[in-house]
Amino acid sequence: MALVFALILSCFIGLTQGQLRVGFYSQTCPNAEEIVSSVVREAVASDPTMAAALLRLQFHDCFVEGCDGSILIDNGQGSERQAFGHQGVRGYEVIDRAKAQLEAECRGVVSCADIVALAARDSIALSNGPSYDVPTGRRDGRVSNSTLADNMPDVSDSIEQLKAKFRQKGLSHKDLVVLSAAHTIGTTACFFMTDRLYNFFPGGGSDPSINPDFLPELQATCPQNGENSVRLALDRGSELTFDNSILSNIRDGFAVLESDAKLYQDEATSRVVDSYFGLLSSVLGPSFETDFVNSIVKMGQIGVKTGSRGEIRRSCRSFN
């Protein structure tokens, strides 16, 4: 059963001039959040992997121009969604369906950026993760350019590069660990595994941090010179359930992505991973679910546009 967390959001007011708030649409479009939830429920019921896709969509949106729906724009090869760093991102049609229903009910009121944040929240809850309140009131950005996504976190980044990229967005090394644990749901393609499995060193070979019992399993799923589009679970044994098993897998050498494995090869980030385990961790230690909620709400405030700094798009795929 999903846990409900009451969040204290006042600490974020300085970042947003107090214009983001829980229940932003309570007067102007009272059914807004339920409409988004209904569309997401239907999408996930039809395709359970869509939950992870919608969660990933928010991360990729927020890490470029801020949480402003810039990734949704579809205006040709130069649009942000075409960036190399956004390969495999999907779920756009779910956002479009929610937007169409919202426009029918409350024309020109609910931003695409807020739909992305709400859809991610609902996807987590539908995956047996925590329910939480999303501050809303974002406006949609007016810029979408593939070159702006050049600095997205990448699976081959060093741990120092990953920490630096998160710091640039106002996120800590703890946020890096906790948000990476969103990989508790979803899959990845063999395309992202080739170097780790076969070309980790200049002369070839696999990443030695992979548990020896896990390596044959990965290589069987993603054989050398095999089909790159084959997909495998990011969280071995728990790909559809939102929980902290991804961190246990990382600790034990069962991380699928190289970037996840590196979280346990750095003193600061490995301490965060370890903090969720141990004999007394369930009683005295931090709560993974609480920490995840805090981190994703924090991430959802990166570079938001409010007031006159953005627009409310009529279609999420194009500027007004």
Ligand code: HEM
Given for the second form:
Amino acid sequence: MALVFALILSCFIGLTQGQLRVGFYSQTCPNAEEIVSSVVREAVASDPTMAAALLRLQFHDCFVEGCDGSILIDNGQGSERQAFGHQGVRGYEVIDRAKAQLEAECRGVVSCADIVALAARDSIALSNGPSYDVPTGRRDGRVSNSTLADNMPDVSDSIEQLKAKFRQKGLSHKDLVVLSAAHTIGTTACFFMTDRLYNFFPGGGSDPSINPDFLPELQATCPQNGENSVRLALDRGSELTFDNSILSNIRDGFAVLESDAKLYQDEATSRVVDSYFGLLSSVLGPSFETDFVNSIVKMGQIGVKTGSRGEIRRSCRSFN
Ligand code: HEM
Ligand SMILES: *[C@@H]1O[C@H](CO)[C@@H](O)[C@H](O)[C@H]1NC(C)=O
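Given the form predicted alone above, what does the protein look like in the form predicted in complex with protoporphyrin IX containing FE (HEM)?
Up next: the whole complex, starting with the chain shown before.
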């Protein structure tokens, strides 16, 4: 009896993350997850770069005011999404499309914050990454202010700053490495490469940690005083597939972003990178994909609003 109870309890704990719950909408809007999936599938089919955009969107949502859809609010100058730290974030119209379909099917039930989390999950699966259950039940926040995004992690942050910014959100140095590996898909604008290629601190020039075979390639794509909006793959050679090649690139000096390169210049974080390339790691683990799922589910709990806090927005771009 006690054993049965313990089994039921552990099952329950497995499904409940914080106050979120897998299948939160199973009674109130049974097709909710399928609606989001189909909208994301269509969006990615017509624009393959959208998967990466939607994965990044969840990170930027969760790191400011918690995973509460605050980044989606579009109330002009001073709204959070205008913040410098959110430069280049895309995918808002995909969230709007899912929301419109959800409102048509079950009015006032599914939060924008949950749509963001589900869309990131679907984007990973569409990129051949792992499939996983998303605990849901987030409610939408009622605050949007660009100053709140001042502390977003930045490409030129030191590894200590990056670790501290993740720690402040309840995420470990291992989560930092594993979640940065989301850069296995997507691209960056040359805008974020200028300092690393031509004005590296200290001393100017280029970042000495860039593999000498890679530097000319980066500089050819992003010439000094060239077009800032030109884009290059974050995971050289594998920008549309969710895999751990980003980690071998980081290890070998082929990281594109400065913040990714720094993950291999610190003892604790480099040990996490190396853990996926041990002689027997393909057999004995740890598995990058399993670790990634655990970390992104954890990221999805940051500052969530449940119960009577927050609201279910009618439109993701504005407060009710
Ligand atoms: C550790 C701190 C991080 C920094 C400094 C950082 C920085 C950046 C920068 C500068 C870009 C290029 C943006 C652009 O030009 O559009 C980017 C792209 C991206 N980031 Fe991060 N990032 C970090 C962590 C994360 C995390 C935790 C995730 C998700 C779990 C993530 C997911 C992505 C994705 C998928 C892209 C590609 C977006 C696209 O192709 O449109 N990043 N990141
Ligand atoms: C945003 O926050 C700043 C600093 O707290 C404040 O001065 C400003 O009025 C706020 N803006 C809006 C639109 O609420």
